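Below sits a lone chain in structure tokens, taken as the form predicted on its own.
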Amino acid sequence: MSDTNLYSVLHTGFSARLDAVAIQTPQRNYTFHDIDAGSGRVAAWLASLRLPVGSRVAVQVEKSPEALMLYLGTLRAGLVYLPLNTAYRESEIAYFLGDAEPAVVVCSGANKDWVEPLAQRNPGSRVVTLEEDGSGTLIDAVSGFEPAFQTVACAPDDLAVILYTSGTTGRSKGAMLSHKNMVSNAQVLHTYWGWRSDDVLLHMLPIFHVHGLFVAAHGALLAGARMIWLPKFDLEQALHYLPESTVMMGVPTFYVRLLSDARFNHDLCARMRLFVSGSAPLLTDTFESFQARSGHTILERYGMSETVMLTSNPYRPIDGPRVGGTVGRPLPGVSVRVVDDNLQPLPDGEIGHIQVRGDNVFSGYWRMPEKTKEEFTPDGWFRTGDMGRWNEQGYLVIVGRSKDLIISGGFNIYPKEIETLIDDMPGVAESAVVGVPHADFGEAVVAIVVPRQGVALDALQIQATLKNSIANFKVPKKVHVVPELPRNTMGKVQKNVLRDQYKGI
């Protein structure tokens, strides 16, 4: 069997640079040799447990270099990695552990008292701890094992990772990603975004998610590049480390916070070659303001838990401009189509369902065969649940989730269209538009608007301005001005929370 183990592929990127710094933290540096040895010890310990093929390793710990070694060691042992958001609480963890039945659960020491009883509902499951400072019973357990470990060979379709979706509606689903899914995406992005061994990645994202773990960390490892490894976004640390960085990946909030500080300027970005934004839409104002202040054009891209990355604005100028408000063209090896309800392709400019296929697309949802069947078309395309259109340049424009579509009085209303108009109004920082139940229209449009600091917005004036721009059925029946929008840990606006909060129109 040819080895498609993701770790083996990543290792080819840094095997000639074992003495180089792989991870730089404010406390110490870790070389690629340290990463290789640390993950080898983890893999050896896991192998000593003699777990069945396909066993899951569930992990809910704070970000640390040792947590990355745990992920890589799980891959090396041929087991399945299951990262869990650190914000999840007991009832949520109970569901994930009950559904995935992991053989090993890694948590913080502070949570062990309530995690262990949940884990032990699965007979034979063991619980170890890992702290943010790199200590814990996991480290004690692996310390007696040799660092040299022969990575387990894996077939392309062998399961590597299960990623649970955020579960904003209904039960969370475990997306099953194979080694082939992950390898194909890592290799495509390595080439498409021009990764180099002399790159320095400013890594401030969490590592329980596609963006931080698979897009950012895989990119640096495959390139043999250094990562400046920070627990989370911190404005002072970001300003401190930007001058020695060449690549930064972030959610839109990162860029908004950088722009909020007068010290952020062109000089700080002199070495930078690439800023990437994802996980949530980037406002046009942020895109343009960042370009003016830094001299750099943010690259927006589009991906999902089920597919890793799908599309990207161009990296090389020869391939075209980066256009704000779009997520670019399909990546090499990825097919994207925009279709109507009958699966017929739509012409440029018309809004429809975004569907995708390629080696990066997952095989299905964990223990949900019926849901898996439902999410794929008869001709094998994955239904992303997103709505979008192609612009005149052949770039994909996402207008929202299909579940966010508002149908009022029989008319289809796309929230993004209204949000864009509101966001462009003077004094508006951002907005969210949702549909709420309405006795006459079925659904009514409601806008929730955040003002810029020090600005007092008039809700009635916002409505009046919109009446001059769009059809009356699209104009919000109510506008609420609030200090901030509810967001999940990846910066996505929680529209389900807003729908519930403002349903009493």
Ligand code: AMP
The other form holds:
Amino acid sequence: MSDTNLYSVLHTGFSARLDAVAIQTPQRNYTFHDIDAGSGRVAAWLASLRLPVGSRVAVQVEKSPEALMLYLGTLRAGLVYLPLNTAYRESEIAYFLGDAEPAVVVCSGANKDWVEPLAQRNPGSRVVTLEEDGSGTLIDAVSGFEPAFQTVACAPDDLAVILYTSGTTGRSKGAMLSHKNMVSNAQVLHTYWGWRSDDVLLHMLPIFHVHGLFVAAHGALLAGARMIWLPKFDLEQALHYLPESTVMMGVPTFYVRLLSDARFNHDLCARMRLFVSGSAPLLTDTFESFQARSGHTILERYGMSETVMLTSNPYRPIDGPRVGGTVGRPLPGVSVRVVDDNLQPLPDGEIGHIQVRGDNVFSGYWRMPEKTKEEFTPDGWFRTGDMGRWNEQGYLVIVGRSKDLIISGGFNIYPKEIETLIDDMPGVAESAVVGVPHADFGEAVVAIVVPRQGVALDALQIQATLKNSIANFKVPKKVHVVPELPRNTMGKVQKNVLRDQYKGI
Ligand code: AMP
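Moving from the form predicted on its own to the form predicted together with the named molecule:
Full complex below, order starting with the chain above.
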């Protein structure tokens, strides 16, 4: 059987560079050999537990090089990795552990007292700890094992990872990703973004999410490139490490924060070849300001937990320009369509449902066959839940989640259209438009607007300006001016929080 184990594929990318630095932290360097040996010990320990095929290893720990080795070791042992957001508290973890029934749970020592009883609801489950500094009972347990481990061969459809979606309504769903899903995406991005072994990736993203764990870390490992590995985004550290970096991946807030500092300039980016943004929409204003200040054009891409990466703006100039406000074209091997409610493809410019197909698309939600069936069309396309349109260049423009669509007085209203108009007004930093229950209209439009620093915005003036440019039914019934929008750790605006907060109209 040929081996599709994701680790085996990543290993082919760095095996010629075992002595090179794979991970650089402010404290120390780890070579590829260290990563291979560390993940080998983890895999050997896991193998010694003789767990049934498909057993889950649930992990809620701070970011560290050892946490990456734990991920890779789990892959090497042929088990299923289940990363959990470090922000989750007891009731949330209780749900994930109950749903996924992991055989091994790795948490911080500080949380062990409440994690252990939850884990032990699953008979035979083991709990070990891992700290941000790389110590913990996991490390004690694996240290007695040999670093050389024969990675378990995997078939393409073998389950590699379960990623719970950050669902804002209902139960969070576990997206089941296979080795093939991730191998195909890692290889496509390797070529498409021109990864090289002399790249240096500035890695400041969390590693419990598709962006930091898959897109960023897989990219560097497959290229045999160095990662500057920081626990999180920190402006001082980012400014410090930018001059030696060649690639940075970030959520839009990283870029906003870099721009907020006068020290961020052209010179700091002299070695840079690629800035990537994703996970949430990048404002055109940020895209343009960044271009002016750094001389670099951010490459925006689009993807999600269930599908890894779907579309990307071009990397090579020969493939076309990078266009702000768009997420580019489908990646090689990925099919994307924009359809109406009857699954009929729409002409360019018309807004519809974004649906996708390809080796990158997951097989379904963990123990939710009904939900899985609902989310795939009868002809096999995955319903992303995003709405969008093709522009005249064949680039995809995302207009928002379908559940954020507002239906007021029977009319469909796309929040993005109104947000774009508000964002273009002088003194506006950003905005969010949501629908809230309304006795007459079903839903009413409400805008929440953040002013630029030092600017006082007039809510009534914003309403009046909108009245002159869009149909009355789209004009917000109420405009709230607030200092900032609520965001989750991946920089996504939490519209459910806003809907709840501003529901009284
Ligand atoms: P997650 O599964 O947490 O990665 O969230 C995926 C969702 O993030 C997608 O379905 C989109 O709604 C959103 N998203 C990801 N990348 C972008 C982007 N470049 N622009 C707009 N929305 C994005």
